[in-house]
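Below sits a lone chain in structure tokens, taken as the form predicted on its own.
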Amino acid sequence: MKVRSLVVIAALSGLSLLADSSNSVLIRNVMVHPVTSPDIANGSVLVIDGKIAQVGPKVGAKGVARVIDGHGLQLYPGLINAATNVGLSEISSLRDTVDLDEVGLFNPDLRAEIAYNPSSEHIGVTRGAGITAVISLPGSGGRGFGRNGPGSVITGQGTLMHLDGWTWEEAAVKPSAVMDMLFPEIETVPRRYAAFLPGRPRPYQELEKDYRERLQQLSEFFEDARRYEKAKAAAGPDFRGDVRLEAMIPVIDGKLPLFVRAEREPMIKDAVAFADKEKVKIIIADPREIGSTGPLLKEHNIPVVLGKTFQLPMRDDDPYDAPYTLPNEFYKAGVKICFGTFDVEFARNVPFEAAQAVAFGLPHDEALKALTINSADILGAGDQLGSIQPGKIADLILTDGDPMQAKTNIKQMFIAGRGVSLESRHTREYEKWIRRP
């Protein structure tokens, strides 16, 4: 009998690794969200070979050995959260665990890929919200009062990752994604937190004479970026390169979008007229406020990667649901928008972000798009993810309701047609307790 019950493990165990290392199935009786088309009740879905081959009411198997019967769920594409530092930062408090910033102005070789992690337990943590792939920033984006000296304005390249991978590579979907940029602002010392840093505080005066060097600064760096791509196409083959500006002409091309952290109105004004001067392609990242910023953001086709809802106003007389109807207000000003926590620890949390904009006047459907196709469509992989549709990527979860509602349950997921496991040190944990006597 051990020996028989030995065997039958043993082919189980057999057939499960073979199911986990197939990249073609078919998901067949659910309610399939698209997207970007309608739903469709009692559909289904081919993958084959990591790709969305067929989406229909009836799809045939056609030899695919893997068939999963979803009676009763539903099959939304993976969520995307757009700004994060997954992979990159373990634990905030041990820097041996963390790979973000670096010393000096301007970082732009800095890539996010070559430091990422592909054992972090962030990760598992992350895709048990249902979201199957990160941006993962190479900079904090931290600003300390009265930082604007020594801190880094161009932090590097942020790279669009799978949750899925033995190595970075296999992870990365898009290497070079954007160009990860803390616009320069004058940053002014709150009176109530005065007391608490050294020395005096520094005047208006001295503080905006600082943000004007650090814009001239910028200029001049996009300028040497010009120079060194003419000078490169008229030398020879013994033309001596520099990494920092030769990572800058995607930037000046127009082929890598400068990912714009700019909390205040004046800072987006700013960022925006920057980008014409330059002639440079910008995504609006982590805005607090939108003022009267709507309407230029439209005009110039720029998009919004949103930042946290659950927050408090950023300022004191501010109505308290200032940050739950923000997306709503870009929304409604025709922006495109998208979500992202900009942290590692709260990274799995981005579909809540979206659902209490929800419950703040954004429609239910735009929430969706902003967590799936309008992320994929902003950080340049609107072809490949976002969206349930022959030819794309086979990133697909499987749930029992609302993948913005905290109750539904992420019942398998799919990243690149493979089954991924959706433990993490959470259900661990709870299984350990679980299991007390």
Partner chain sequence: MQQVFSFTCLIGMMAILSPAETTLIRNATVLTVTKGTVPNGRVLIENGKIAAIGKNVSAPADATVVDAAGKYLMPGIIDCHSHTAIEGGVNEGTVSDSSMVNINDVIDPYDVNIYRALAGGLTVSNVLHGSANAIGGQTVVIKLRWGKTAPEMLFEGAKPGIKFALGENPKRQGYPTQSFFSRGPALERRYPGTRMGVEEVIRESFTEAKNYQATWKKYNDRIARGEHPIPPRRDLRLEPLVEVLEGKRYVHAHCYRSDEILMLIRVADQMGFKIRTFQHALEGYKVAKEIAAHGAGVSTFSDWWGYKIEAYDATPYNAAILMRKGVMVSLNSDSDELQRHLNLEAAKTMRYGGLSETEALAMVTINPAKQLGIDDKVGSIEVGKSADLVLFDKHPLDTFSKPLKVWIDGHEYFDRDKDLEKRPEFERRKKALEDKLNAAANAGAKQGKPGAH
Contents of the next structure:
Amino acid sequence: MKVRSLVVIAALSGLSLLADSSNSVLIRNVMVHPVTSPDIANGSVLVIDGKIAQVGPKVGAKGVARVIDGHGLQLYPGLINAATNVGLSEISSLRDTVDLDEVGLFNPDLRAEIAYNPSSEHIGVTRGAGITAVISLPGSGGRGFGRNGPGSVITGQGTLMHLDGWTWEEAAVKPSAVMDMLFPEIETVPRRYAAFLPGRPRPYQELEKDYRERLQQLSEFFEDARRYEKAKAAAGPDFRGDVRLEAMIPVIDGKLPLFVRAEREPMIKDAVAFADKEKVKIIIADPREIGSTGPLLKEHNIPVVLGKTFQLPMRDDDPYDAPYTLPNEFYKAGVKICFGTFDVEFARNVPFEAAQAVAFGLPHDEALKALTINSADILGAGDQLGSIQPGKIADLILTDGDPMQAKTNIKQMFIAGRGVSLESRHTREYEKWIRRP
Amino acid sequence: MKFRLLIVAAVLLPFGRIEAAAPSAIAIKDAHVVTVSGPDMPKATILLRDGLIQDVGPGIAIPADAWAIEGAGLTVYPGFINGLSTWGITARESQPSRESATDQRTPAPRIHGPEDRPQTYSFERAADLLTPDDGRLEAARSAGFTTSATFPNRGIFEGLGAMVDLAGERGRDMVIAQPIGQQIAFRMGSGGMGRSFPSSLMGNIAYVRQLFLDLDQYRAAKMIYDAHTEGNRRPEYDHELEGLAESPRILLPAEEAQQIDRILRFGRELKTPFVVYGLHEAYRRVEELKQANVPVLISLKWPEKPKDGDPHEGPDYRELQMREQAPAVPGMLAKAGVKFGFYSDGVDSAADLHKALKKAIDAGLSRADALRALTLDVAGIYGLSDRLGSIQKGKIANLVVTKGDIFGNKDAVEYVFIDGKQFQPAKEGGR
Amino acid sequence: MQQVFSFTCLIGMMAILSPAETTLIRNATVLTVTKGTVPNGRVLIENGKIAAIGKNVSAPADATVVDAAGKYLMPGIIDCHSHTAIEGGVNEGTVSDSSMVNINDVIDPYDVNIYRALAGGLTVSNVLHGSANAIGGQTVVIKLRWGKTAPEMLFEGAKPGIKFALGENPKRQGYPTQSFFSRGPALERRYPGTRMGVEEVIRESFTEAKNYQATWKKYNDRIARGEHPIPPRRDLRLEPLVEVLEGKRYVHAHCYRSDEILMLIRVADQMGFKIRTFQHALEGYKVAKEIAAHGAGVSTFSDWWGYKIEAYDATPYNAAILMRKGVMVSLNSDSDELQRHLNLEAAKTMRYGGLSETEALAMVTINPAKQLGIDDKVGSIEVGKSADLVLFDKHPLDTFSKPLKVWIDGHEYFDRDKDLEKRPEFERRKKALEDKLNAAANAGAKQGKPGAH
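Coords for the form predicted together with the partner chain, given the form predicted on its own:
Okay, now the whole complex, with that chain kicking things off.
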């Protein structure tokens, strides 16, 4: 690979598209995978001011500040992990380093964005796999058997972050991208785990009653938000602001999607029914089975953020490959899918989660879309991220192969047109200790 | 349903001396006698005296002092024997046998290893804990049970069992034989992360193994010391090992197929006579059980759909198979010639006991085999077939008298005899 | 479908798989791992062993022929760190030294994870006790012979091991905390609560083991002299440690930080035993030299990190650094999930450290075989070794690949097509059984009129 910088005299570049010649990059002679349109062999991509300016078989280099020869390499849009806790959790077993799962049942006004630590080591590590943007969620999604008392139902606003930026403000792409929510669940304990938990498992009837109560509370909370919105619009003299209800307005207006974590079929159905009733936009997150929900989701145009493909089947009798085939099942049902890992340590493995789905039936191109444009679309950033198209933010990765292949190396990364280091805590340890005499 | 001591002598004696009212002998005449040990006797007389079967057969002369009972239309069986239960031992103050979160509020000293002899009650005797006041005895008698192999039920080494009558004035009167064995249970808390050793299955196994090694050493030490006192330090007296040494056999738990495999290997390793209890998945291991030639006790608590389960999460196929096939185990073992008995495993009401036995018969166990398993065979498992389990001259007079087939309907039992004393169920609506 | 498989297997559990059949796999790309790659190759299986490998191998007329055109054959995958198929708790975590317990006692051959792992190409597992105590339980190597009994799954002749654990896990019960399982009051503390305590437990136990050895020697000497001493008490906790001292049992030590790895090497030196493998050893790369000098192997994760403080210095380059510094390295699963795709874990070493394909495959085949002392029998495709083989649709280091067939000892234990084929029948059977039981239960409920009890 050849990288050379050209110092161009501004005066000579009169015909260039460049507004500021020092802020342009041309990657040429590269296999371009725009994702939303056919691949371009020996193509070029011009980036100006952090945006993709031109894509095509041939783009003039005249006046471009930096030209990268991508001979033998592949150019993809940066990958997106649509569900992580990057920036909010450093060492998951040490509570002091974790900012997830705030106290309280309904916390719609919490903003993950502001707790995103731009110095987290996970940012560099995650970039290493070609990931340029993530959703960082304020909840861990952890329910856990035998949990004492209720956890949060609405955990706060998930944020779409670039994995680069001196501050969280600079890193934010879409500060409030989703409203993270753990849909209430009837948490029965599988027989085989019952022996490991303190106390007796609670009878189903009792759990179901709790569940109904929780749903009722949820409905009431939404009702409160509507009343609040109305009162606010009326702007009477006695109107008093409320941060929690205020934060619900984009949700009840259908502008901010509820990011609803629902694992099993009955929960998914209940979640869809709930969204229907409340007339809100939802995304189903981390489902573990499709059951009969495919047509329902398709009909309601509800997308799905898949969790890890590398999971054990939920039940002993399930096919061994049930989690592997799940992404394809949603795809075949006509549901728009993307991938998340719902964690922080393994956020970088999202391309491999998609790859395993490909091994078990998901078309390769669909997997790639799921990792890029679908994520962007689902997260409401389809006009900004997810493909190599003029006008989009220039999040690009230059690789020596398919980013879903483990042996592929990510050679260079651009986030909003900026060349970003692929060093991380991990490469630094390597560089340091390989030299130990 | 209630059972009460039949006041046979009420006419002759004032109230308040019921116990003394028993006649010196009772003759049940012209009944259909199912001896179990031999062919049925369609019309025979059974003579009971001093708690024993003095004689049985057609045309036996009824002595003058005997109280005669008309047996025509009745069937007499040997009393049923529960192969393993706590019948006769009522709930008592004891440390919880299973760890749970709630137990952690009352911490006991942490157990550091086998040397602390955790959960060993090998020395406790069922015979010392018996009471005739246990409410379950009445229900058991209504279902035709007269006898039980009763064991204490706490800890891993649960103590010394006794074969007991299900009636008596005092606990000590109930004892037929003791000790008849040592029940071993595996106690697991929090999947190996409990407070006290052992809390995993492997910990339980290692612990039992260690105690048996200790027993070997204890015996050897005593023997060597007795022969060579000089230069040897006297072996220490060991309460727990004494209890274990006294056990003529041990009872080991195994419910599922792999547990049966495991326990058959383990039992052989311990080099002590053993009986396996549980066996609901034994339909997968009939041949192995036959080869092993180990007697078994089958739980009457058949696996069933839980009442408070999640309707969206059905059982797995193996569990379903177990629900279907567990009741067929007795029939399969009978055909294979494996010696087995039944045990109540918490099924205590007369109706439920009847239903559970009926389920095994419906699933392929012949009535004759069922009867043997409930009487002579289970007595044999405990080495007591010389005194219990059949209607034979000289045996203990524990009998059931029914109208029709004992498995026919749940109200078939007319009365039972225990140690020659007659008990009658109070009918529906009675006391 | 695993349960269909179990169902059919259970009918004649002992009877099946009696004489091994002769099988010829042809037209496969044969990844031998130790002897290069044979494109368009053939592998002949006879009597459970690999009988021939090459381009021109002929088979007897009655041999089963598997055409593997376009497919890849590799040795069965070996996992040096597993907790699969353990019944009744992975840990005996109540004591600082639980060497008296033995995984061999509690293998559950019905654990469906065995089949799921097989379907991922795994054929051998080193099944370990958990890491809750400084000295954990005895361990056992199994072959994933799904459908067989626990004793039949044992890897014949594999040396048994014992689990040690250093660092956070064994000391966790030594300081006030709320465990995952206990939401109640903090647990009573148990020793040790520091790395110093962990080291002390190991030294103390081995000192006791040596005393125990001496006691028995003294006793045997007295017997030899014709005296009549009382035998000492046998101690199941100390006996495996004596075996470690005598080289009859491998030590597999769970560890993370470099200091504790070095500590254990020094304790082992002092006590006179060897560490066979450091397990996880996420900071192994910092003391690669010392590990290599001790002669220990390292069995690590491909890319786990950051989930606890002792994993914060982890790097996925660990395997590469250790390998380049002369340590025998394998990648393990430690998980019922991860054990289903160790080939893909191995593939990551190509990205993290630039391992060659063969080096990467060795991480989950011949290297763990060497660490477990079974490399004379398994771990590569070589004539005379057990026919433990996996057929992949693509190169096993390709993340789009999946196993199609798995053989152990020449017997087919997994076949994806057959698995797929059996699913509808299984569903039908299960549904029918469920309906039957429900119908019986409903009939029973009708019979049981109120007042009947």
